[in-house]
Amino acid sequence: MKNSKKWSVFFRKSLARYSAGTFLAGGVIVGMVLWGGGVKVMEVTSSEAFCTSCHEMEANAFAEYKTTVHYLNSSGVQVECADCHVPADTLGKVVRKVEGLRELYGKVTGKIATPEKYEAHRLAMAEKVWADMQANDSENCRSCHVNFERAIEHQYEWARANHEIMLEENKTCIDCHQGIAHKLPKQNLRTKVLPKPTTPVL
């Protein structure tokens, strides 16, 4: 009788121990699958093929972008949509993907379905991107243009003069560099004024 009770206790303890271990192992496996799946979804939805898969982006934003120096340049380096529009950190990526649901809504409702509709919403779309870039100090720009502050003396006159003012006034890239990958909204067209050079022109 005593032996049967001992075996019964031992069996129950072993079952509880292995059940907890199995549950924990199962949780780890499920977590890894979800994490890996999430990373894959982030990767796919950040690809240029995905970004330009709808007619609205391909015919407007992407068509404009292909005429710019970020797409065609002597270095052969080609910037993709995500390089400018998707943050590098994981949390930022998740937030950007959630925000992207608005673009899906725009697609489904036909909000920017024609060139005329796209043009009518261009300013609002641009201002949202500009505000995001100002908020994060143009981190996507700086991820590629990493040495411009340290090598400012090697820049040509116009760039050096403007970048010195930028640093003095604590401005960020997007404050001046609007319309370099996409057309400026007609309501925001402006003439850049060349500041007085800080060094004499040779």
The other form holds:
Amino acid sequence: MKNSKKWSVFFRKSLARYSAGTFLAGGVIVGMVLWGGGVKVMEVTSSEAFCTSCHEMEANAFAEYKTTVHYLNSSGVQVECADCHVPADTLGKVVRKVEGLRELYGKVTGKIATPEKYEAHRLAMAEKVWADMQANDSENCRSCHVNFERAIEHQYEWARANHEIMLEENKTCIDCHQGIAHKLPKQNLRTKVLPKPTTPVL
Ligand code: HEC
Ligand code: HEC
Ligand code: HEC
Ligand code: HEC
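The structure above corresponds to the form predicted alone; please provide the structure of the form predicted together with heme C.
Below is the entire complex, every chain and molecule, led by the chain shown above.
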């Protein structure tokens, strides 16, 4: 009671002493610091180092992706975990971070702590990723493969034929390109819609 009275006197005195403009400026500065902090948190929690601080074990996501073209290629472009797994827009990022709490819980309870447990859980995890990518038309893939429709005519025959099917049948990247960064789950593979080339591939 006494304390709260003291505070209200303090606020009234302060209000009298400093103009509304000063408070506004102060508010803007505090806002900027919080915003900057938020951006920094987003940055750190999207870094490969952060992801692999958990996904580090042998024979799992990290080790597998290191053997693929998205990690090392002749163009020297490295695709990081977050490029494929964290949405580019701010709202999507925030949602992904909140979802990350489930991952933290999984870490604490050791859900994927051994290679056996990881393998047993792989299909369930992969299906989640597939469902997300199907729902958002593989937006993470498209954030890099931006000129895709124009690129089709420059592709070799098998790729081109499939991508024409993609346009005709309204398919999305993940419908066909599963298992591009990690091993595919052993159980219950989704049927790939890739027709085998009938003519020799150029
Ligand atoms: C605190 C440890 C931890 C960190 C940090 C972490 N993960 Fe995970 N991740 C897990 C665990 C545990 C699971 C399994 C959770 C489950 O299925 O309940 C998981 C599951 C996943 C899945 C499977 C699909 C899903 O949504 O469950 C993907 C994809 C994934 N993590 C990617 C990432 C990426 C990308 C990062 C960095 C931005 C990251 N993780 C950071 C522990 C972590
Ligand atoms: C951060 C940018 C980036 C993202 C995100 C990305 N890719 Fe790529 N992708 C590349 C680059 C760069 C190459 C070419 C590598 C090279 O030089 O061969 C490539 C190559 C490929 C290839 C050709 C592979 C090969 O063996 O030649 C396929 C298929 C592909 N990407 C599919 C995907 C799919 C599907 C996704 C989404 C799950 C995706 N990419 C996300 C940048 C990206
Ligand atoms: C209908 C199935 C299908 C869909 C949908 C599809 N692809 Fe492909 N894609 C293929 C096949 C088959 C190949 C040839 C085999 C290979 O190179 O992996 C291919 C090849 C590629 C290549 C290599 C091209 C080259 O000339 O070397 C890239 C890059 C690629 N796809 C990216 C994508 C992206 C990005 C999407 C979504 C916008 C997508 N694909 C959608 C089936 C598909
Ligand atoms: C080029 C895009 C791409 C990159 C880069 C990538 N992933 Fe994935 N990830 C996928 C796709 C697509 C799936 C869905 C399963 C599949 O098709 O292999 C997946 C699935 C997963 C899963 C579920 C388990 C599984 O094997 O299916 C985890 C966990 C995961 N990724 C973590 C990571 C981590 C950690 C990194 C960075 C070290 C990373 N991913 C880099 C595209 C990517």
